[in-house]
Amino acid sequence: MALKGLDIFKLTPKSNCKECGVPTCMAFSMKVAQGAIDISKCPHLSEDALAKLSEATAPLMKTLSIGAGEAEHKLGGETVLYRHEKKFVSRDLFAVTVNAQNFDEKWAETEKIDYERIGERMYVELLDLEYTGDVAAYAELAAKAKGTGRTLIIDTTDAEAARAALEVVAETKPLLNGANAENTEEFVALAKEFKVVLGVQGEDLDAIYDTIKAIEGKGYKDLVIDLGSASIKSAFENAVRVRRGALKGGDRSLGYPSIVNVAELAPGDLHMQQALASLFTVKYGSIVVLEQMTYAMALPLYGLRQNIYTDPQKPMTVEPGVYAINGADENAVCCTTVDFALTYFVVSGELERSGVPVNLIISDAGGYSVLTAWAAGKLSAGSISKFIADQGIDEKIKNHTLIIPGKVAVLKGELEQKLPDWKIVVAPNEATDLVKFLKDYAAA
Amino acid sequence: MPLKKTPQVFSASIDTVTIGTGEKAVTLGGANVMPLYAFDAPIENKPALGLELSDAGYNAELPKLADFYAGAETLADQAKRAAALDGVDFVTITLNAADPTGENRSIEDCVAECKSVCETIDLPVAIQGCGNIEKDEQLFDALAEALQGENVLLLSAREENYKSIAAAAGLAYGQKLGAESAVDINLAKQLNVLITQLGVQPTSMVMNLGSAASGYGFEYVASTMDRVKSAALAQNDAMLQMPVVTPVADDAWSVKESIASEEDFPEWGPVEERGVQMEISTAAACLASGSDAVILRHPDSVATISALIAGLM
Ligand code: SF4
């Protein structure tokens, strides 16, 4: 963190003893501030000073983890407000609410959402356990929910219910949400005893902030901030003020991941929950709790999240290989394009729409679009023919017709030389014209 | 102890651009805070919603949409329905049928149809071309002249055809025009510079920074808008201060998730609900990133997104 040289200088003995290898304490402090020398090189700093410094150099937003084993998820650790500055590191997680009455039915629906998209498993990572007033039933719910293997949120402000659930599921590292002004004492004790991350709630951000300070005062800092469900406006305001206060304002008491319950903000309205989940995926939600997850919701939502959390320096790519589209077999025509995920999606979508069986050959083109890859030398007659040879496509696929992107029609001649037993066909320039092109081709 | 408020209010602001006439005219832009940050300072003009109609008709295979437009035969009839829907601030006509590779409807017919819509409803009208560079150029030239006095928004002028569109829409006939670029801050700025150099006032134009459905490269949309808004507000870059109008509908309703049949993907459920949720997700993400107006196709999306905007203001 940007700690000024002068602040460090104040903590040194100012004796200029040179043991650090630098002529003066001032010069030493400047180098530490620049990150050019490690603070431990000065043997004369008091423990107190070191503690102060390590606090000042700690990240502004904490990284926490919830869940155990395969169900462990990272939260927080963000360093920037906008993704073009640097990659967002911890994608937001989605939870579905369940309670003692509706668990079986809801889990059966939730479990169905499980698929892969560009190498990422898409499913509901968390279950939010609503407390409905019966402690024994809550413990039973927790036990059942534990059996799903998903990470759990113990969603109650009742200490007795929280304890009953924690006794059953503590080793799965659930999130305990939550602590508030009234139950601070008991909930901090529970969080410490069971070593779980603690969610902090309050009627508004001021109340939440006070409770955070009180909890930090008790030495507990594994916290998540509940953005509240007073209104859409206040939840969004809280999301922004918390993240901005931490990363721009440097207030570490706001430097915690957030949780927002959109099921409570728009009960029974899955369209509004979808809108809110998308909003909080773009702006500063770490956990989003929904009433339900359907495929209609998941397909856009998980796609959006995957987009927002990609590395701005590194485009999303798909695994090179041969993708059989519309049930293509060895006799189906081959088509090739780049591994840039966006291109792959557009092209494969159009190929699917055509209904024509196609073997889509994706070679490693550095994650660039067709023209950029070609200009950068990542997509060439050489790279395509080499890929076909390396993958043994010559033998695997009997149909030796290869359709190449219209934008790199120039490769045709060279490809014909490099792949003498293949017929090279040039596709239209735009993917949107592919459907007609393929239908015509199949008809011919 | 209350948490200190540190609102981020800029001395620069987004330009205001008004479309339509009379009481129902809509003003876009004007904010001096980051998108939707109404808690930093009041946002005078809330983000606007346009409902999109196509001259090629609506998709009658979607039961709710078919229900909504049932009995509305002409585009003007459909526009009446659209204009009466709660939450709709302006109506958008997309001239798909003008596309020379498709129906290739004539300029005269397109103009007549747009004219009848403008005469039928008192809401502002935005008109999207068919995407063919030459045809759109001719269309917009003719529309700008024929709809004089309506203060319509013509979407969009691109690098290849901005000259004549800007001359007709922005200069000769006092319409508003959109400048469309491909999800890149530099391309957007360059086009704005070129158009204003022709004499078009920045308050006569909006930007269409390009769009993508959720999951289809939305990161480029989000980051382009983040950077454009930050340049406009924090660096007072006048060439990026135009309001952003994002046509969400076309992208949202053309991805696989919104069109693949339920027979092919039974676990995905009904097509219409998928399209609606795709449109809602994309629109919410666009607004969060900085759109001053979004264009939607489905009445259910309009209901949700207008409630979302109201909830945030
Ligand atoms: S070792 Fe410590 S006390 Fe000695 S000069 Fe370096 S900074 Fe100063």
Given for the second form:
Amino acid sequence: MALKGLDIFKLTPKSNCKECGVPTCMAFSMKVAQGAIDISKCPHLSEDALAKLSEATAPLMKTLSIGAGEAEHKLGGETVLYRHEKKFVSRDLFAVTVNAQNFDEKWAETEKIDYERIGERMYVELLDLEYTGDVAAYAELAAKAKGTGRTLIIDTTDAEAARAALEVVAETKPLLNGANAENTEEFVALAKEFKVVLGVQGEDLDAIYDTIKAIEGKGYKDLVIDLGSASIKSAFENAVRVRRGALKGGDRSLGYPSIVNVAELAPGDLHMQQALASLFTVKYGSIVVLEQMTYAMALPLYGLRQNIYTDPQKPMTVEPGVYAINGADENAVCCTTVDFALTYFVVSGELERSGVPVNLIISDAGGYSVLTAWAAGKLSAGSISKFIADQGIDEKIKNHTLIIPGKVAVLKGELEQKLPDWKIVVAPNEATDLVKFLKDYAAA
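Moving from the form predicted together with the partner chain to the form predicted alone:
Partners and other molecules have been left off, which leaves just the chain.
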């Protein structure tokens, strides 16, 4: 069970030296207990106290890495059951299952899902390698899949097949998912030899728990819990029981990331798989394996994931500054909008589509949308003119034409007073109208 603030305080030097960045040792202790600061920030803890506190204050769910290089991904490290309590730590990953017979066809379709949304790359991060009974073919499948650059899941309970695949792809740090009560010895030995994360399976959660205990007893704790495919109900129950048992019950033997194969829960039914992928994105799948991924499936799934894995107490924003669109230089017109990430990427996308060089000025508007920022006083003639002055934009950009959002046309008069050397132009209300507006304006 995690220590409370007073328990941590007892082990601190109580000197109130402030070197940790917090005024007092008591305040530091309370922040450590809340997970807001790391215990290592105190430079005066004894080695024994640091070791004890580091273990006691570590997240009840272990943080693991799978994959290597650019394909490395973090799993686990979660500290809360509900997103409104605190930001979820490691976003869930999507995988597509492939086998020796359908690999070429499946990969050709999977590779197409690769696009950007609000500055984040959306693609299928993992390939789940299904074993169909032929060891040589499985090794060949692993070699082909390795060439995709995606993180791999060696999905088999057959130790011979697992070894054949691992010998081909070990350096890519795949997830080995196949340990159970019958093959514990062999799979722990493989995981240790190839230094990979090990997935644990079982007929029910009790069997999985017993196997985890047995594996921990052998000194291996880089584990992922397979939620099973007996039924949708049991998989969902397992997901909730595992997370609750770790975070509320303090049971570190349940404190591991999870994997759920919705392709097995709803074979052949892509609509149900998509629905289940949405469910386990929210509750609590670290890896979700589907039969395939199409654009129709990806767009809502990745949008949901991006919303779930953001800080609920902090708006998604972009860095304030001047962004040159379409090769804009000091002679290009200027356009301004808020720093809310979704607004920025919608507007910048339309600006790019117009082909007209534009300097996009983004000032700090508190992460709000245009109308909300204006209503809250975060987007005003004063804030825009001050940002232009502070950034020296007057001197950097010769073209003093500023296009403002149509929804805050009311700012035009005041901006003309505060920026007398600038020509203020009101854009359309909707971003989708920017393309025609800019083309017409540039041609005038």
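Between two forms, the rigid core is defined as the largest C-alpha subset superposing within 1.5 Å. Numbering follows the first chain given and starts at 1. Since this is a predicted model, take the numbers as computed values, not measurements.
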> R353: CA shift of at least 2 Å between the two forms after core fit?
Replying inline: yes
> Do you see a C-alpha shift of 2 Å or more at E72 between the two forms, with the core held fixed?
Replying inline: no
>> Please determine whether the C-alpha atom of Q391 is displaced by 2 Å or more between the two forms following superposition on the rigid core.
In response: yes
> Taking the rigid core as the frame, how far in Å does the Cα of G382 move between the two forms?
Replying inline: 3.9
> Upon rigid core superposition, what is the positional shift of the Cα of L45 between the two forms, expressed in Å to one decimal?
Replying inline: 12.6
